[in-house]
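Given next, in structure tokens, is a single chain: the form predicted alone.
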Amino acid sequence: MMMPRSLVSSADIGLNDIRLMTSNARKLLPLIQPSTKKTLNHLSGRTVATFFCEPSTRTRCSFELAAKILGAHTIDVSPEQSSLIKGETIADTIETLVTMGVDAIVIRHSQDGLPQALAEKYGKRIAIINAGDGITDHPTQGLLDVLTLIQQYGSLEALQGKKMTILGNITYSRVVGSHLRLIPQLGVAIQLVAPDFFMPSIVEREEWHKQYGVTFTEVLEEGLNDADIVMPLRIQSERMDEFEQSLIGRYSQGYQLNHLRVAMSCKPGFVVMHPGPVNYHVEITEELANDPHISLIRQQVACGVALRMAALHWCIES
């Protein structure tokens, strides 16, 4: 049997990662079907438990999804009735799954650099996988992302020269993270788009730039010109402290989409993304976010599924 292989940085995935996963995934996608009712047996006799100390509804039941599908027993360790109540740390809980026999753990946690530090303490053991670490990363996001550009244009080829506007609140976004790392290396152009007060510093501007290429406004409109993707974030108030809660409402005046403004800047063709869950009428309007002519926000949730039961299978069995 081979070593178990960790899922934790997008700095990690290099290109022929991203062309293997995906190219997997796109297989696996006309299972993800409300009529198909098809499972395989590529994880058969091995477990999967899923430990989301954060609350997730997409990242978690595709993952879950993704595992029963690949024919894999899951196990959902819930915090809240798990013995962490008891005073059990979270070392104690990989530890106790990893003598259980537990052949991949997905972690979801707001601690920054956890899922790094457990797969190297267990990653010769246990395939540990990160579902989002505090506002770091969150590798299969960027991936199930990409999956859904591929699908969209028609191949990875195809997507050199696009170009990817990013919006939102900048500073607390682990998508930003996984994406930075990830879509450059496909030959897309990233711009980064959000008021002063969403922005990063000035230092993390400049890193971002020198290493990843992307480049940063303040103006919606200058952002949104000749883009060929718009990705809205989740403005996450639950990260915010109160004085960062009261602008939203100034966000939402200056820079939600909506038909209008999208319409007016970016190129004929242009999609809209969105990693979900979607805030209505704060970043994004319903009526944009719902356009099956223009949203891809649908896709990404069916390719959330088949990316990670790619990335299952290249943790375990790869």
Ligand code: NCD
Contents of the next structure:
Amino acid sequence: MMMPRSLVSSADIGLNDIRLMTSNARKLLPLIQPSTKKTLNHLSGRTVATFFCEPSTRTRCSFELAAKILGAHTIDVSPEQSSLIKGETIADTIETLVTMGVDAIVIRHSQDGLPQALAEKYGKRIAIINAGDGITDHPTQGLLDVLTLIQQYGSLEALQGKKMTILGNITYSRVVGSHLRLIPQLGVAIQLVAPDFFMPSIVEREEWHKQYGVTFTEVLEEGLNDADIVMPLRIQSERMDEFEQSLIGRYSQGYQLNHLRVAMSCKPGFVVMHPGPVNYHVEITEELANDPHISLIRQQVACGVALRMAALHWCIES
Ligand code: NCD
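Now show me the form predicted together with N-carbamoyl-L-aspartate, since the one above was the form predicted alone.
The complete assembly is shown below, putting the previous chain first.
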């Protein structure tokens, strides 16, 4: 039997694995439509557990759907319905699932680095898949966004030389964590835009610049001018203290994306992405987020299912 492979950190995913997972996912994309028959058997007889200790719609549902389309059994460990409430530890919960013969656990948790620690402990017996850890990383979000861009521009090679601007609450965004480790590998330059109160520390900025070539600006227009791809982030108010929350209004005034701002600053042919969930009229207007000529948000959702099918296959069957 194959050893399971965990998928916990974007830093461990090189170009070959990006290529493999996205090209497999591309073949699966036609399945992700209403009225197509979604029954494959690549993972038949396998079991995938979802274990989300923070809320989720897209990531949790797409992993569950991906596992089901591939023929796996699925179980959901809802933390509030589980023995965690009775004081059981996360480690014992995982040990219990391993003992039951579960093949992969898709975990989301507020603790940074938890999936990695679990993979070190249990990775020989079960695949641990990081569905978002704290403010650190969200590898499958990075990969599904790469897939969305490949679909948009035609191939992975076509991404070379593109510019991506990510803006908003950079300090608390695990999406930034995955994107800056994955996307520059494709020759896409990342620029991060935020007011100083949502920017990482100078030390961290210097580190990201050295390691990933990322650049920074507080000036929105500068970030929009030459961007091919613009990605506003959700303001992570659940991770903020009261003072930080009081700055959200100022952020919206200065940085909210709307049709007027992008018409004035963006170049023709630019696209907008957003990992979701969107808080309309905070980081982006509803009209712009749903503009089919500009927004790839729906495509990201469909790509999410196909990419997670490829990721599950990579973890337990290849
Ligand atoms: C993101 C997350 O949870 O990290 N959502 C997602 O998985 N699509 C982004 C967010 O919550 O802002």
